Amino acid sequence: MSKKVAIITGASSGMGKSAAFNLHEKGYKVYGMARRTEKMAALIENGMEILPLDLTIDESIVKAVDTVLEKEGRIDVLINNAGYGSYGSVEEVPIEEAKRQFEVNIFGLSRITQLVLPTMRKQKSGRIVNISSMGGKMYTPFGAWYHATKFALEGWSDCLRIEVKQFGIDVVIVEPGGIQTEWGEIAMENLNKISGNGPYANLAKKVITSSNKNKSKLTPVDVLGKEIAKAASVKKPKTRYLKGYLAKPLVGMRKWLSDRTFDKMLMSQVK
C-alpha cells in the first residue's frame, strides 16, 4: 500500500517544521509547503518534499493542490499551520493590514481546504488539523484581529467537521499555549511597531516587557510538533488537543471567570 500523503502549510518553521519531521517518521509522504521555501531544506535533505506557498494568492494555492495530486493521486491529510499574530491596538492597526491576518489566518486555510476536500471526499477518508490556539478561546490586549481569526477558526472548524463526517473525513483543532516559536516576536514587533508611540504606548511597552519575561517559561515546539502529529494520525483523534504554556489554565479561568474579573487577572500580569 502506497504511503498516505500529508500536506503541511507553514513548514519553514516552529510547529509546522516539526511535524512534517514527525511525520516523517511516522512513514508519511509529507509536502512542506511555504513562502520561504529556502528554510525548507532540511526537509528536502531528509527525503521530504517542498512546494512554494502564498496564502494570500489563489493561484499559489491552487498549483501547490495540484501539483501533489499529480504526483501522487491522493491527499490523506492537511495540516493547516501557516499563520501569524498582528499585534497593536484596534485604533492604530491599518485595516489593510487587519485583512490581511484574516486573508491568511482564515481565508487562505479555507481556500486551501476546499481544493484538498473533493479529493478526500471521493476516497472517503482524509484528516483536516487547524492549529488554531488558546488565542481562539480567549484574549490578550493588543490582539484583537488575531484572536478574531481564531475565535473565527474555531466554529469554522466545528461547522466543518459536522458537514464532512459524512464522507469519512475527520477535522481536529489543535489548540498551542505559549510556544518557543517565532510567533512572539513578531508579534512584539508588530506592537511596537503599530502601537509603541501614541496614545497607547504606556500600555503596549508593559505587554512586550511581559512577554518578554516569560520567554523562558515557554514549551518546546517539538512537544506541539508531535502533538500536531498524533492529532494527523491517530486512528480516532479528539476533536480538540490543547498544549503548551498556560493554555488550559488560561482557558479554564476564561470558561469560569465573568468577563470583568477575567480582564483584571489578564492586566494584573502586566503591570
Ligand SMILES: NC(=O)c1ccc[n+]([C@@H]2O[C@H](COP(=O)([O-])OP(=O)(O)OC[C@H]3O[C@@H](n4cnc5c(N)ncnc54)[C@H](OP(=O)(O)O)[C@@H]3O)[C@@H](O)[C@H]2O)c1
Second form
Amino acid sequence: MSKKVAIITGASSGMGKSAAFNLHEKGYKVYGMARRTEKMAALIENGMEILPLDLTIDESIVKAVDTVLEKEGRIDVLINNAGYGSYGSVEEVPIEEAKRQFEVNIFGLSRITQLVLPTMRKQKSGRIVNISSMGGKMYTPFGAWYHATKFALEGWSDCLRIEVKQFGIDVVIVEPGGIQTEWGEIAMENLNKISGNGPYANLAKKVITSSNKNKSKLTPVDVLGKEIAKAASVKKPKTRYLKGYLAKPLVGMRKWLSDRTFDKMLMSQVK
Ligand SMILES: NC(=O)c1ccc[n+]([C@@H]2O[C@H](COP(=O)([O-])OP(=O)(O)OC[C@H]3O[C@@H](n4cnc5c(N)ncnc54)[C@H](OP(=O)(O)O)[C@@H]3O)[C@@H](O)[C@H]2O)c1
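To complete the pair, please output the form predicted in complex with this ligand; the form predicted alone was given just before.
Below, the chain from earlier opens the complete complex, with every other chain and molecule after it.
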C-alpha cells in the first residue's frame, strides 16, 4: 500500500517541525507548510515535502491543498498546528490585530479543514488533529484574544468530531502545556509592544519577567512532537491529549477551584 499522506501546518518551527520528523519516521509522506519556507530546509533534506502557506490568505490555503491533491490524490492526516499568541491588554490590542489572531488560529485553520474534508469523506477515512492548548481550558493575564481562539477551537473541534464520525474521520485535540518553542517569545514580544508602556505596563512587565523565569522549566519540544505524531497515527485515538509543563495541574485546578480562587492562584505567580 502507498504511504499515508500527512499535512502539517506551522512546520517551520516548534511542535509542527518536530511532529513532521516524528510522522516521517513512522512512514508517512509528510507535507510541511508555513510562511518561512527557508526554515523548512531540513524537512526537504530528510525526504519530506514543503509548501508555502499563509493562513491569512485564502489563495495560499487553496493552492497548498490543491498541490498536495494533484501530487498524491489523497490526504490521510491534517495537523492544524500553526498559531501564535496575540498577547496584550483587551483595552489596547487593536481590533485589527484581534481579527488577525482569529484569522490564523481559527478561520485559516477552518478553511484548510474545509478544503481537506471532501477528500477524506470520499476516502471514508482521515484524521484531523487540532493543536489547541491548556489555554483552551484556562486563562492567563493578557491572553484574552489567544484564549478566545483556543476556547473556540475546543468547541469547534467537538462539533466537527460528531459531524464527521459517520464518514470514518477522526477529530483529535492536542492540548499542550508550556513547551520550549518560539511561541512564548512571540507572545511576550507582543505583550511588551502592546502593553509595555501604558496603564497596564506594571502588570505586563511582571508577566514578562515571570515568563522568562519559567523558560527552563518548559517541556522539550520533541515530547509534544511525539505526542502529536501518536495522536495522528494510533488506530483508536483519544479525543484529547493534554501534555506538557503545568498542563494537567492547571487544567485540573481550573476545573475544581472557584473562579476567584483560581484568579488568586494565577495572579500570585506574577507578583
Ligand atoms: N509553545 C507553547 O507553550 C504552546 C502551548 C500550548 C499551545 N501551543 C500551540 O501550539 C501550536 C504550535 O506552536 P509552537 O509552540 O510550536 O510555536 P512556534 O514555534 O512559534 O510555531 C508556530 C508555527 O505557526 C506558523 N504560523 C504562524 N503564523 C502563520 C500564518 N499566518 N500562516 C501559516 N503559518 C503560520 C509559524 O510558521 P511561519 O512563521 O513560518 O509561518 C510556525 O511554524 C500553536 O497553535 C500554539 O498556539 C503552544
